[in-house]
Structures are given as C-alpha cells and as structure tokens.
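Here's a solo chain for you in structure tokens, the form predicted on its own.
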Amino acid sequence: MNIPEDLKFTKTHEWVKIEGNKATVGITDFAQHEITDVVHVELPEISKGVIKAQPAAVIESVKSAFDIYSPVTGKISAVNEEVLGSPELINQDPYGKGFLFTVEFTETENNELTALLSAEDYKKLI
C-alpha cells in the first residue's frame, strides 16, 4: 500500500498536499483500491466555496458512487480536468496523475489542519 510520508490524510481517505495556503486533495492508493475502477468524476467549479468535513466532489466506480470530502474550509482554486475524461487516472496514479482540486483556504491561521492525519496515523486507521 502507497501512503507517501510527504502528504497528510482524512479519516475518510482523502489524501491532502499543503504548500502554502493551498491543499491539493484526492483519494488514498488504499481507496482506489476498495472502491474499484473509476468510471465517474463529478467536481466542484472553481471559485465555489468548501467547508471542511463537507462534500465537495463525487467518484464513481462500478461499485458504487461515493462522496469526496473537503479536508478544509476555503475556495477551490483548481480542479484536474483530466480526470474527467480519463477517470481512470484515479486508479492509475491517485497521488499524482489522479488528483481532485485543490482548496485555498480561508483562513491564514488554519486549525483544521492540525486535525488531518499523519502517514503513521493513516496507516493504523487502515
């Protein structure tokens, strides 16, 4: 299982890049991997407000449909187009290739970063 030190995670399985005060966000190596092949990508418009805990994107496999959920409160900044039309990319590349949007945020003091995980803490929760 692929759980880069470099990047802090959610309880939900999201992954999240900080630099500065922008996040890039997408799914864990370990929930491409449970959700199966990616068929669908529904994400937020730019400029659209985010709040942390809060739906901000869809993925669709041939599983299931499942919620992406912002790792914190700003405005999306950035979406990866790419994925919309090759979704697999998800599943091919989930901490490059496959990433969602990223988020600046609100605030310049962000406490909600405190509350993201670690890779450790991440690979205990899995």
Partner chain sequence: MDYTPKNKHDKQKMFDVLGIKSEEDLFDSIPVESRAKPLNVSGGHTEQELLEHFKNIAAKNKTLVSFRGAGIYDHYIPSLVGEITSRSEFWTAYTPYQAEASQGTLQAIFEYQSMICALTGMDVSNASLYDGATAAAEAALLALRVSGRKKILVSSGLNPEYIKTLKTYLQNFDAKIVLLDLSPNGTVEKATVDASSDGDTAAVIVQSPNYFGIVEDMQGLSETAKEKNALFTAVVNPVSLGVFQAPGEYGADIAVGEGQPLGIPLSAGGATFGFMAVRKGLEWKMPGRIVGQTTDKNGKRGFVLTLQSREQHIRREKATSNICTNASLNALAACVYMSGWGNGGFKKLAETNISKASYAFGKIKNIDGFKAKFEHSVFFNEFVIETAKDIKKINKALIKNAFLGPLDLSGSGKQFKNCMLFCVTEQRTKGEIDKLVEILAKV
Contents of the next structure:
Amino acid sequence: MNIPEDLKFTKTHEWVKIEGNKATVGITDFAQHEITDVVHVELPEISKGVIKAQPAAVIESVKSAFDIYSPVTGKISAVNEEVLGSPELINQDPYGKGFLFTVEFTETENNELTALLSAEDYKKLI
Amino acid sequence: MDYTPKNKHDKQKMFDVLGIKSEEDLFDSIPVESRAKPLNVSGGHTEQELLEHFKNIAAKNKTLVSFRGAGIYDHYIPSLVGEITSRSEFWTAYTPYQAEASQGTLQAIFEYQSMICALTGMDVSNASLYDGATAAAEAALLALRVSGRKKILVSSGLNPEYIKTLKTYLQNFDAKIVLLDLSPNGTVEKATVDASSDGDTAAVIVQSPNYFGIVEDMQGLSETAKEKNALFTAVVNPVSLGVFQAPGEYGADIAVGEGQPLGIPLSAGGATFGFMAVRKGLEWKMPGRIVGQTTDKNGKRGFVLTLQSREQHIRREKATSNICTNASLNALAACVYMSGWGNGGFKKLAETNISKASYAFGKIKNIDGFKAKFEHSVFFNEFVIETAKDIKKINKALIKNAFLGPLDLSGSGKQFKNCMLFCVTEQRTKGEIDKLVEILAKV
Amino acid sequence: MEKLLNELSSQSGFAYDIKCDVEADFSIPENLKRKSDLGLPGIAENDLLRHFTNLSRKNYALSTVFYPLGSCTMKYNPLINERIAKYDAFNSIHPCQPAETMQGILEIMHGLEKDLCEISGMDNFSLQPAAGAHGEFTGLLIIAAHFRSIKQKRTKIIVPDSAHGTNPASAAFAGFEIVPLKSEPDGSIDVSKLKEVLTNEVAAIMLTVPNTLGVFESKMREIAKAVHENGSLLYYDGANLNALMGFARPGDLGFDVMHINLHKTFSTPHGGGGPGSGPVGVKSFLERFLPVPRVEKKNKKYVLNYKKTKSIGAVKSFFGNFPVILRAYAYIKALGGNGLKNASAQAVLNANYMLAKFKDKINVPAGTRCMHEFVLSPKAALGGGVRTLDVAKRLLDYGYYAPTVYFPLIVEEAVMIEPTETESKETLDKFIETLNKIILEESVNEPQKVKDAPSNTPVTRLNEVEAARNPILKWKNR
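Let's compare: the form predicted on its own is above, so bring in the form predicted in complex with its partner chain.
And the full complex, kicking off with our chain again.
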C-alpha cells in the first residue's frame, strides 16, 4: 500500500498536501482500493466555503457512494476537473492526477492542521 | 383458493425436520397478547365464483364513448401491445437486479428510453416514473437540487392534478410555488414569465398542449426562462410530438409527461406511467432507474441498470429520489406502441387527432348557444367551448346516449365560467362526432 | 444477440395504420411545428412480434423459475386476477366519469380499504400511492401534517440501519432529518439504545416487522410504549407483512401509520419493476390527513370526497393504480380470512424449513428460527476467494433467479432468501441442494467456475463499471 511520507492524512482516508495556506486533497491508495472502480465524482464549486470534517465532494462506485470530507476549514480555490471526465484517474494515480480539490485557509484556521495524521500514524490506522 | 401446496405428506416431513406439531409453533416469537383474532375477511372463492363476482361488480360501471380527456386519453391500443405485455416472462419478472437473467426487460427499457429521447428530442430518459403528475413534481425537485434556488414557476395551464401533486410533494420543502396567470388567449405570455422570475427561480414549468388544449409558444417561453438561468421544464403529450415542436428543439432542460396516451388503457386513470427526459449534464441528478448499454466478458452487447449511486438503495437519504418500483410494464407497453408506427404513421396519428378535433370544433362552435372560447388558438385534440346552456344538463343528455361529454371547467377559475373542455382523439368516428353535435343542438 | 429496434428498422414496414374519416382544415404555424426527424423505427408487426417475444425469453421470470428474492415476496401471481383485470368494464373507464357511472370501481376500492383495515388493524386506508416508497412518502407527510396541526416542531425520523433504503430516502423527501439507529446483529432494536436517540425532536420511528433479517421484534410492546410516551409515532414498513396475516396486526402492535405493498403480500405481478401499489393505513386520529379523494359510501352509493381541508393533498393523479388494486382485491376474495392466515403460515413454514437445511453449514446471523425470510452470511463457508455476488451469478446457471444479496447492509456478504408460500417442498429441496453445492463444494473445488458464472445465460457477466463511466443510455447514431 502506497503511503507517501510527505503527506498528511485523515481518519476518513483523505490525504492532504500543505503548501503555504493551501491544502490539496485527495483520497488515499487504501481508500481507492476499498472503493473499487470509481465511476463518478462530484466536486465542490470554486470559492465555495468548506468546513473541517464536513462533506465536500462525493466519489461513487457502481454499488456505493462515499462522502469526501474537507480536512480543513476554508474556501475551495481549485478543483481537478479532469477526474470528472476520467474518474479512473482516482484509481490509477490517487496521489497525483487523481487529486480532488484545493482548499485555501486563513491563519486562524491553520491550527486545525495539527490534528492531521502523519504517514506513520495513518499506516497504523489501516 | 389459497395457492399453497396441498401435499400433507410433504408438510409432515417439514414439521418433522423442524420438530414442530403445526405452523403455529413457528409463531412463538409473537407474544400471545399481541396475537390477532381470526380475520373477518370474506372470501375463499373458486375461480368460477370469482369470475361471476367480478363480472357483477364490473356491470356497475358504464363504458362510455369518450369526448373527455383532461390528462387521460382514449387512444386505440394495437393488438401487439396486449400480446407482448401479456407474456408472463415480462409481467411476472422483478426489477432487473440480476442483469444476466433480465436482458429482456433491460433491453426493452433501453429501447423505451431511446424512443422517449427520439420523440422528445432530449438526451437522456429514465426508465419511467409513476405518472405524469409525479413526473412533474420530480422535475421540480430535480431543478431545486441542481440550482440551489427556491422558487418554482408553474403555468396555470398545467393540469390541476399535477399542480395539486406538486404542492403536496413540496409542502415540507423550503421552496415556493408561483402560479403564472394565463392571458385572455389561454396561454402563458413571455412577459409573465419574465416578470415573475428572478435570481431565485429554479424552474419554469409549462405544459403544452396546456390543460385547455392550447399549444404554447414553447420556444419563446424557454428562451425567457433561460435568460434567468432557470431550468425550463416542458410537460408534453407524447402523441402531440408527432406534429408539434419537441422539447429538445426549443432547448428544454427537462421534459416530462403522462405516458398513458402511448398504449395504456384508461383504467380509471390509474397504473399509467410518467416519463422524464433531460438534457445531457443532468443525468446524474435524475430520479429513477436508468438502463445503460455495456458489454459482457466476451465482448457481447448487454444491458444493465446504471448510474445507480443516485438511487435510494445506495444513497439512502441523499438519493435523488425515493422511487424504487416504478411502472416498468407500462413502459414496455409504450415501447411496443412507439415501435410500430414508423415516422410517417406516428405523424399521421397526431394529424388525425388534430383533424378529428378540428372537425368537431368547427361543428360545435357553430351550434346555437355555443361558441369557441379561444377562436384562433392552435390546439391538438382538446378545445374549450363556451355555452349559455346548462353544462350539467348537457352532460346528462350525453350520458343517456352512452357518451361521456366534455369536462365542466367551472372549477377552473373565473376565466372559464360556462366553459367546457372537449377531447376528440383518433378513436372517435365521424358518426360519433355527428351524433354528439346532434345531441348538443337539442339540449 | 437480439438486434435493437433501430437496427431492425428499414422504415419499410409498419405494424399499425390509421385512417381518418373526416375532412377538416387546420393549419399549424411554422414556429410550432416539429422540424426534426421523429427517429422512430418502422418495422412490420410480424418482425416486432418476434423481436419482443425473443426478448421476453431472455428474462428469468416467476412463471419460468423459482424466485427466492428476499424482501420482495415473489409469490405466485394468480392468472384469474389477470383475466379479471382485462375486463373492458374496468379498463375503459375514464377517471373523470361521474361517480354514478363507475360504482363498480368505487365498490372495489371501498371493499379493499375495508379488508386492508381488518388485516392490518388500522382504521382507514388510502389506495392512492403508486408503490411502497410512494406510500412511505405519503405516510411521512401525514406524520408531518399531524405534528404541524398540534403545533409541535418535530423534525427527525429514526431509521434503523437494517432498514430498506427507501425508508431514509422517503423521510428525507418528506422534509425530515434522519437519525440512524444501530440495530443488534439479528436486526432487532435494543430499547435502551432507542431511548438514547428518542428526543423531543423525533416525529417517528420507521420499523419493518418482521425485520429485514426475518426476525419478529419481540420487544415490540416496549418499543411502542417508549415511542408513544415520547409523543412520537410509529411507522410500519409493510414490506414484510406476508409473515403476519392472521397472526398479528401492525395496528394492534402499536403502529400509527403504515403502508402495504400490494405487489408483494397481495400477489399482484411485479411487471419487471411496476406498476405496483402502496396503500397507506392510519389510526383514526390521522384519518383527516389522508390524500384526497376519499371513497365514501352514502345512501348505498359510492362517492368521491375531495373536501377534506386537513388532507395532505394528492400524491398522484386520480385514485391510485386501479388495475393493481383490483387484482389485490380479487386475491383477497380468493383466499378469505382463513386463506390469508394459511398463506402466512405456509410462507413461514417454507422459510424455516429452508433455514433448517442451511443452518448447520452456513452462518446464520439471526438465529435458527425465522419468520417468512432469512439471511445467510456465507463468508466463512466460501472457499477460493468466491464472494456472494459470484454465488448469486452461479445460481442463474442452475436456472434460479438469485436471492437478494448484500442486503441488509449490516450482514457481511448477505444472502437473503424468501421462498413464499406458493412453492412446494420439492422446489425448495432442489434449491437447497443447489445452493449448498455452490457454497460448500464448488467454491472450494472449482472456485474459478463460480467466479466466471453465469455461462448459461443470454450474456455472461456484464461490465457495470464501463456502463457507468461512459454511459450509453439510448441508441447510438440517433
């Protein structure tokens, strides 16, 4: 199972990449494996506000639908439109071309990030 | 008759396996104080007795030559429709969950979807909804969901049964229904839509031909709705689309309607079906089952229920609708119905409705004491006549001749005082229409 | 492979024709005319008959195979009901006819309402809802209207996690928030856990009895007491009523609102997914909220009453799915009270007999007795990486429709079996033998064969992922 060392993780199987005041979010290799073939994705609108641990996107397989939670409170600054047309990217490259969205957060919201899991902690979780 | 196995020997063996003396022992988990008393339900009849019993009840209904529509229409149903829907392989099957063992139903629904798309000019059809009224209500819910807005504009020319149903469906939603008044011509005007819509308008729902039979300028209304970014929802009579502009042609976002004209008997208005088709981009938000084409392991073409993550059995409270059982067998009937006309035949069917209604319209409006309510309107198979005579009396006279006369519109508001709605489909013969005129003239 | 209609079409033949015996002038303005091609096929009747007949043969149906589909009550659909439903004097009645010209229709509706009251222990029924989920929605609107009328703000509905998906979906559509309730491993409700979520915001709890694992809710009285003491109502999902007729009545168990699936318990055919019918029953204090019109008897005549000011309104056009209502009524008249009780008795006997034949070999999460259906969890018994889905597909090869699988959600690899009362011991024995063979022998000895199943069906396993990723939802090139 691929768990990149440089990323942070949530208990709900999202990965987070922090760059300045931006957090890019996707689902982990473990999650894509559990979900099986992704057939459809619903992404939030750009500039929409999101709240930590609240649903921000939906990933659907043939027999299930999964809410994807924002790991941080803030505003959506970018979404990966490529996965809308090619949802298989989430299965093929969950940490790269299969990312979902980017959240821009403010200084005060920054401390929410300390609750995120390290790669090591996430490995223990799964 | 209770249709259970009657072999006592087998039953004893089953009791032995279970170590019980009778079936009653299997109901131990129901506390004695919760047990039912013997049911006071009459019955226990043989087939012969049932036939007799129901023949007697049926005799209390009167079959009439119908000049009434108002949402349910007397069209001819070709023999092939009954032959196919009477095949027990179709009517005793369940919802096609196991695709490999349900290819008959699945392909038929796929063909149904294809022909609904063809007729309406829309991109994606679902597998059917309960009826026209619930289809219109589901369209409103779809629009609310997609737009995030709160207001639904509804033409007052929408079938009142649909308006009632829509109100019921939305009664606990944070949404507002605004009724659009009809002009003196009996149509919705662009200016009315324009004046009533704003940034909170999710959908504009217009029926054409409307409840009073008039074909609306859907192109203009659709454009006006789009200027406000509201979803334009067309409620249409599928048979009229043989001649009149299709929802896809005027840019409708959603097309819905009552499917009963497509080969379903009147049946007291029940067990019909509703159709819904949408433009591309809305399919993942649509309610109901959808069948898609795919291939099997050997590359052979096959059909499956698809886009299922919209549905209640997966999405539960977040589903696009709660619908499960829909109206599959009636969609099959419509499929068989639509497949046998050919383009020319279906157009001729629609034209024949117009011809016969026009013939009747021309005669009736010229009877003393009768006049056309909307003299210059374009209509399909229904039209409104105003009269100085007593409509109740008219209908009584007609019933005596085994005719179901026009619908009394006195309940449809001031504008329709002393008005009645006639319907003439291809089923009515010249002789019947002439007789109708004769009776009307005598009242 | 059966061709598609557009592939058969040459526009050279037609099945139907029409003549017009009047001459009338009409003109349609250019802007209202259809411009685009209709895009319908043109095929001769002979070829259409073959096409659709051949399609029908690609279905497994109750008339061709055993259909042990859990929760769906695929009992025999009596042919006499079809015959009666085709009477012209039922079929060709317009819903806007005067009531005095459709006394037969109204008599049947009135009669069925009365019988359903007696069978269920409710006080009044509306036959308007078109299916089970539609009935749920109607019932929940009634519950909302009740609390509105007594000026209580109750916004939540408790739904156990073992419930049908329609329950939470219907509650959401009626404007409620869903409070999920974790059920016990046998699907039953723990009263203390229930009490934890029973706040003064709870309008009702939706229960299926017997539950989706086939177990009667033995603490039903306690549950009803707790819910009613909280000022909340009980909703009964009638999907499993086939277990109880003549033995227990939801109305006596404390339920206030319920729906019945006529296409399950009362033998009306499922039609490949409808039309069904989902009558809603209520206790008398909720009668005024039922949909309009109501069928009433006045001076020996049946009338339609639209003037119910507290009614939630109409949930569809007109009166309900009449042909389905008619078939259900004919079924009840065939069986009578004793026959109905016998039907439930035999349904429960058949299910228990099957369960007894599986219980020693395959895990049963809900105990060794059941009501009219039961759930197996074959995970441990399966070998070679075979899953429940594969078992279901393999059953198709043996000429059976598959049981309901992966439901209820709380059972791993669930296989849900409902034999119904209309199957003989011989049919059950053969099926038991086959299912045991697939799970206990084939999955261990020939797992690949099971994973590759089905192979005797018109198509082999279909690619559902491709179907959803790149949807083809109508004829191409049209």
